[in-house]
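So this first bit is one chain, no partners, the form predicted alone, shown in structure tokens.
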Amino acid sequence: MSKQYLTTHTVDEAHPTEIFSVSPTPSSLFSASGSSALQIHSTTKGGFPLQQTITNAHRLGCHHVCTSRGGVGNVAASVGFGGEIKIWARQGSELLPQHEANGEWELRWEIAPTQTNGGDVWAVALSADESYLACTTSDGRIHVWDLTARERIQSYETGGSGTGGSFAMAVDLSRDGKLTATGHESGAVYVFNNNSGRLAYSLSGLAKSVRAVAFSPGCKRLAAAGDAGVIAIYDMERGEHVSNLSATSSRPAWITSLDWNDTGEYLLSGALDGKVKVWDVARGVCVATHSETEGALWSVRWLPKNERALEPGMGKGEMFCAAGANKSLTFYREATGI
């Protein structure tokens, strides 16, 4: 059985260059591009108006921005093409999840390239409680930072002793904070135990570069995908490859982005062919496909379910956003949500 999603709104020319990353909070959406500014749009108001522009956030442009899945939405992190990581917080918050803030976003801390042991930083992820940040590097290292203490608390090596590993292209932190998962240019997928500081699983199933990894909300499953055009699903209790989600095409497009919905029933994927798909994980089938653009889609994200009153026309069903080479933000809502 298919699901219907309607295009709710498109913010045309949201950035002057292609958009590489989007990430939501409960009431807004961050977007990052090859330009120096970060944009923040409201997700509770009709037309998704621009709330704030953080000018000169990254002088050479920004390739990743992240917020916490399931968090209160007071902390964000971004990575520039210069290798710097910047931590942003809402005015009035002190990086503590119990303190909701209502002000604009401001820079709280910067992690310089010299603090990450060599390799250029690529992907980043925040924990659900907004206290920890994981980042990957071009030489295969993974670092975990305590944002409150402003110190690195774990570093993982994926190469041999004293040697660099394969480019770590993707990272995610489980919502319970226990696991860090990474996807690599070599096709490897690693899962680390943050409590012990050791490798928990080295996962098989993908032979080509992995561009996206994502833990399910209950931390029972991990999804990974990339240049093979297949989404591999792994069981996190045993570290087993349990299923694949794949299109019927004989030459599937590279998958660039993955995101689970709040219940863990559906998985969202974006690909290099401009198509965004919704997958029913239990049945292993695609239930919705939208040909968003002829250019690449670099980032797709579900919007968190919101308890706040939405403006008329916003709907009550699930919503997601897709962005990429066309420089626009396109928002979709479930057709049954009125």
Second form
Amino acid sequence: MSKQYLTTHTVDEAHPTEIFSVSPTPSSLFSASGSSALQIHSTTKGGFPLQQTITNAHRLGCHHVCTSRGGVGNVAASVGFGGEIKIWARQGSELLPQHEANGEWELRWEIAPTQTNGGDVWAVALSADESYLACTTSDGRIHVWDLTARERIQSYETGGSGTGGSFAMAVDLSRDGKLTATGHESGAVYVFNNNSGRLAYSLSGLAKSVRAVAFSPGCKRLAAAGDAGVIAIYDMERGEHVSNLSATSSRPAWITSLDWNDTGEYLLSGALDGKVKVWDVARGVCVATHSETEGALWSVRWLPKNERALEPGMGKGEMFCAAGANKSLTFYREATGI
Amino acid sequence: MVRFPGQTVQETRKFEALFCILELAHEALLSGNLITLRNIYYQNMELFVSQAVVNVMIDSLASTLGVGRWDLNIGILLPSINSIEKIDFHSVKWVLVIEKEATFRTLAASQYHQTSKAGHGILITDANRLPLSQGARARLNSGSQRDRPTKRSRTDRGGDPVASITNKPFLQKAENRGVTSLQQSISTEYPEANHLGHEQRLEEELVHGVNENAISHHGAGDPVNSTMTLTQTDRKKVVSILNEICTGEGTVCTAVSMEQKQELQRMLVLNIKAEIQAVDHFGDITKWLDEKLCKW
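To complete the pair, please output the form predicted together with the partner chain; the form predicted alone was given just before.
Okay, now the whole complex, with that chain kicking things off.
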């Protein structure tokens, strides 16, 4: 059975240059592009209005912005092409950390490029409780920071003794906080146990660069994808490669982005050919494909289900957003029984 | 001193070299074309061993014959500034600066400057590799601010440059600086050069083409030899160029630097670089160039 998704809204020219990364909170969506400003659009109000622009966030442009998967949405982190990480927080969130604050976003902390010992910072991920940040580097290292204490608490190396490893292009933290996964240029996927600080699994299956890794909400599965054009699904209890999701096309495009929906049933993927796909993981099939653009898609994300009343016209179906080279934010909504 | 027949291998070679030069000069005189010192050297690098050998030999040949080098139709690519009164650029429709020597040679050998569908043009290869005198090079590549990022970007994009061709506005730069008579004569004789609209679009198109091709080829699952992943050093270089562009922003050429900035960012995100071969057609780049040059 296929699923129906409709384009519900497009914010044209949301950025002056191509959008490299988007990341949602329960009520808004961060987007980052080659320009220096971050944009925050509301995802609960009709028309997805611009809520806040953080100007001069990253002078050389920004390639990653992340919020926590499953978090309340008070913290965000972004990485600039210069290698600096900026941690953003909502005003008032220090006082009521369990609740979604209402204030504007402001800079809370900056991690300078020099604080990561060599390799340039690339991908970032925030823990579900929004208190830890994992970042990868171009020499294959992974650093974990405690955002409250503002210190580095863990570093993983993927290369041989101190030599640095393959460029770590993607990272994710499991929602239970136990695991860190990274995807590498070499095609390797590593999973670390955060409690022991050791490598838990070294996963094979993707021979080409891995550009996206994502833990399922229940932390039982890990999805990884990249230049091989297929999505590999790994079991996290045994560290086994359990299945591949692949398009029928014999020449699949590079996959740049992956995201599980809240129930863990569906995976969203975005690719360089401009196609965004929804996959039924259990059945291993693609249930929806959209290609609004021919330009590359760099980032696709489900919007977290929102308990609060949405404005009229926003619908109740599950929503996702896709963004990339065409500089626009395209929002899709599941068509429900109409 | 040259003797025939030579008594040693050395002398025989010297004789052969001299004969080769005479033949080339003869050819040049008959055809009316100028042959450059460099070109002579490249005719038989093994024989001549070095450019200096060629230069000395030609000078002594000329003085033996009691004529100037120019009388043999042998010259250098750019004569001394003082000896030029003016240059007629009226038939010139475009100027192409090509960094990659192999590409330059291919285009030059196919007489692309005369056969291009876009009309007559000038091919210039990277002055760093040409036997131009320091002064001439400095003037040609007058380091105006707008030039520096491009130049670096071309030389720094990882050893073998990603973008080896640029339609460089050196004429415009010359005009900007207005330092020497040559530059002034260029800018006044060739006012069209001041139309800046197209100056770097070709390079952008190229990098873009490379990127797009890399994407479509790779995306299509075809292994393309002309792309490879960036090394750590590449990445650091790209970031430093990006930094340079962003620092210089807000000055002259925001639109141009914007484009470059975007391509560099894209390169970092994709983590691949490509050779110029990514846009050619089985080694023939003229079709691609015709298309791009004609557009303007």
